[in-house]
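Form predicted alone, single chain, as structure tokens, below.
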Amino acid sequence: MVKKVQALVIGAGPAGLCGSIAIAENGVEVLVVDEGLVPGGQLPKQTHKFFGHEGFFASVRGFEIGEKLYNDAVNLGVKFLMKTTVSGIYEDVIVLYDRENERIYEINADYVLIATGASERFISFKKNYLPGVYGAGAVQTLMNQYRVLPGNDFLIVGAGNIGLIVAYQLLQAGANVKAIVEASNKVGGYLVHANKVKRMGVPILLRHTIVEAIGEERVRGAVISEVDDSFNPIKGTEKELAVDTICLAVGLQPSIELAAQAGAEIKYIPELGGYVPIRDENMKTTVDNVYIAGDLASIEEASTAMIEGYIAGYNIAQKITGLDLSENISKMKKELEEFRRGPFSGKVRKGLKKFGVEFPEGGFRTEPQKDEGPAGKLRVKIECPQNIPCNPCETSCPTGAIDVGGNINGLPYVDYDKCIGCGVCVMKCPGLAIFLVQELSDYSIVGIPYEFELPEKGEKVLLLDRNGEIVGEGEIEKIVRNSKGKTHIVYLKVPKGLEDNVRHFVRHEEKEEEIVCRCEEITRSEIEKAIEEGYTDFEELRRYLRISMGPCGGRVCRLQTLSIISLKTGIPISELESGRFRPPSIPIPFKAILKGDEKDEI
């Protein structure tokens, strides 16, 4: 039996949820179908704060946004079919497959909003089939939804927003991010995201790519190299990294399959992410009753996906009900216009122009503020170097001291006569790009936005600069906890003169000594010290420290020792001598040797 619905929304991500809300607000029956376990699309796995403005959840974490939109939709009467895949769109029917109950539904809808999002791109390199090679979305799902770390030591491939965000979240989860490699000559994501991981000591290697995964049964390392202007690896520049997980964050491609099945005309527009459905400014495709929104329409931010969802939803509701919703539609179009004025929307503007859909650009402040405020006063330092659509610093300031210049993409300025150093903007900033500084007579104070396990007041810590380099030792002055947004402020006492350099810190950790050679009880620090003294050959270390001379014959410690030599010297393990393999392969008691002289036959 074919079920009839007025509006079918395919996809429960930010675009689909907002589209369903816009339709249901006007009394229209809406069914949302999604193959995920919970509504929200990518939102449930996004623990970072959103950019944009407060009307579209700026400074709210992704998973909270998903919950809020879902609840709003349910309260409006929207029905959801989760764990359900649209298996096909035919001329007379839409077929759904309910995976949980293993049954088929047939739907006929007056209007369809397709918000299927995007899928991850992948790249080819040697041994990219090994377990331990993941897409960034899979890593986020395991880490943030299922609380499982797929590895300990990570290489991130791609310095777009996704790669930078996942790197930061891995650090929050306690993982070690060895490096981020990016084939381009510049960071593709927001610099505030890049700065977050850089000041924690993660190198971002531009004009680099991965060429090989090392390992047999799973990833044990990775080979990276520099690339030329055509993005081809340059021979002789290869370097090995000891990692157990490779995370690919090399972009997204719109999931166009269902739109194509619905009859929408598809066109290749590289600026929009690849093949996309042709649509107009109202998000209508070349099929009159089929609309699209979100990453399916163009690879962009979740904020613009939500706005597109509203535009499509209001247009659908207007068609079904005959109501005049032009005011709602016009309001959302103006929101989209403001978001897309900035430089990060340049490609999207260029791509949409090929459809005849045009957006204005410019009209925002581009010059950074030069005034750093009066020395000695506790005040904010905003280190937001790019024109990105974001203004929570402005809207959250209780004294009106911060201004972005009239357009959401403008660089923020601070009126230091009004700034009282309260720190509200520090806790609200999605990019963790605002700090507090104060120069005192004997030392200085630096307030750091912090989203990790909190230290104790009075605790001694190591101070880090913007590149994660240790620049001195400081002390925890005080901690201001933010229970709502979970971005706290840790105030540091730092040596005078370092207030403009210190942007992060690490705690002193009491490390238990690692024993590498259990038979002879030789520690890692003893091996590292011997290597620093010049014993860089395995046989030399064996004679000097008795490494691998115990009962196991080196089975446990040989490879560990070679790895330490490789890390300390920079010489790949493949180029190191593995040492002699001498008999006996296992310890033999003298009693057995003496008995060997007896004349018993075997």
Contents of the next structure:
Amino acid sequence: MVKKVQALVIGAGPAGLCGSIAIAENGVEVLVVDEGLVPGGQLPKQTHKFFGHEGFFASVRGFEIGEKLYNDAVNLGVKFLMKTTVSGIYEDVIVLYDRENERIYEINADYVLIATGASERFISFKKNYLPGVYGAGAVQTLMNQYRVLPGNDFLIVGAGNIGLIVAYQLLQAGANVKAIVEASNKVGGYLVHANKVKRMGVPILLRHTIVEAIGEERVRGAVISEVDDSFNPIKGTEKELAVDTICLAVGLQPSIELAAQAGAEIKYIPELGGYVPIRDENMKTTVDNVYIAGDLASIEEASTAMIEGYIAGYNIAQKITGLDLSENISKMKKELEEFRRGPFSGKVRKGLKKFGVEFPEGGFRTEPQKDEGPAGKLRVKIECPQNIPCNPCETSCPTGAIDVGGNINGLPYVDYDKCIGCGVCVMKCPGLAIFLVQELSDYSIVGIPYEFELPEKGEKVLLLDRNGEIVGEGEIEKIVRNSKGKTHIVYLKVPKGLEDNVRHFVRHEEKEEEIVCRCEEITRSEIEKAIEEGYTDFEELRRYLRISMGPCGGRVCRLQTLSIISLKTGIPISELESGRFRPPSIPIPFKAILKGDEKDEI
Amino acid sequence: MSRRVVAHPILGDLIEEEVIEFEFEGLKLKALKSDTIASALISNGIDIFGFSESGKPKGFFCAIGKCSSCLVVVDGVPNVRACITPVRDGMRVERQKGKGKPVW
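Switch from the form predicted alone to the form predicted together with its partner chain and print that structure.
Next comes the full complex, and the chain you just saw is listed first.
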């Protein structure tokens, strides 16, 4: 039997959820259908904080936004059919396939909002079919939603926002990122995202691409190479990387299938991500009762997907109820206008122009602040060089010391008379681009936003600059935990003059896993620590750490241990006691000893 | 090599949940109740979900049900998308070869 609904929303991602909220707010019954296991689309895997402003959840993490929108929709009476795919939109009926109950539903809807999102692009290179070549978003789903890492050592292909974000989140999940390769000559994503991984030592190789995956049954490595101006690999520049997973972050393509089946006219607009449905400024397609929103309409950010969802939703509600919702609609259009003024929306603006949908550009502050603030005062340094639509620094500052110049895309300025160095903006900034500095008489303080396992106060750490290079040794001066937002502030004591360089740190033990004694698994740092405690003689170390007491009898570790003692104490090896050489020189079984005793012969 | 993310600076520690047992190519493997077949296989270090018609190894690609790269045979039924199918206690999963044999 064909069931009838007033409004059908296809896709429970940010666009679909906001669309369903906008419709249901006006008393219209809404059914949301989504093939995923949980609602939220790609939000549940997004552990990063959103850009934008408070109205659209700036500084809130994606998975929390997904939960909130879903709850809001449910509270408004929106019905959800999860694990259900719209298998076809026919002239007379829409067919849903519920794969859990293995059954079909037939429905008719007065209005349809299609928010099917996008899928990851695939590119060709040798052996790209091997297991271990995965979409970057796929890896993000597995590690953040299902808590499994499909490898240890990753190569990321593509330095757009997805590649950069996934690289950072891989580090948070405990994996290694060997490199990010990017065929063009610049990072495509936000520089603040790039800076987060660069300062942790992940190289971003511009004008590089992947040419081959190495392995027979799964990825064991990757061959990368430089590319020329037409993005063709340059012979002779190949380099092998030892990685077990290759993440492709080479863009998304709109999932247009259902929109096309609904009869919406499709056009190829590369700036919008490829084939997209033609639509007007109200998100209406060429079919009167079919609307679209989100990545299906143009590959963009989740914030704009939410706004488009509202625009489409209010329009549908207005048509169904006859209510005048023009105020809601124009408010959302204004939001969208603000979000799309910046340089990162250039492509979308250009693409939409081809439909006759125009968005204004500019009107925000582009000149970075020159004032560095008074030396000696604890104050913020904002390293936010691009015009991104984002203002939590401004709205979170308790003393009103930060402003972005009246337009959300503007570069932030700090009023150093008002800044009290409290660090609230450091914790809020979605780009982790705000630091604290203070020059003191003997050393300087650098406060950094930190989203990893916290170090101990007083711990000695290696200081890293913006490129992840070690620039010196420092100490953890203070930690301000942010148990709710999870962006903590770690204050570092750094040598004077380094306050402008230090932007991250690495803990000593993470760097040192150098084994000296293979039999007893004793590390170099354990030996160094013991020497610092006063055990400066080989025999003492042997008794204290069991070094050279394993089956090899010290063949492997004796000289190494002596050289460490020599380095630490300054006494040449020739003047050190080499330690005794006791039998047995190799382990022999008791059985052999007993046998030897029985028959007294050689 | 493949592993579970137990501690996480943003998501917190992995919440303890029911462990179930399923079968993969005759091997008894463990999974968490919230796992998909794909995440269960990956957590057990299994990357090859099947083979193409010509015998090339296949794994997942998109993990959100769009690419159909992760098709496996579940309880004798082929073409099940491992990435959006929850794993079940006692489930029998096999690698799919090619297009899979139809079950009538």
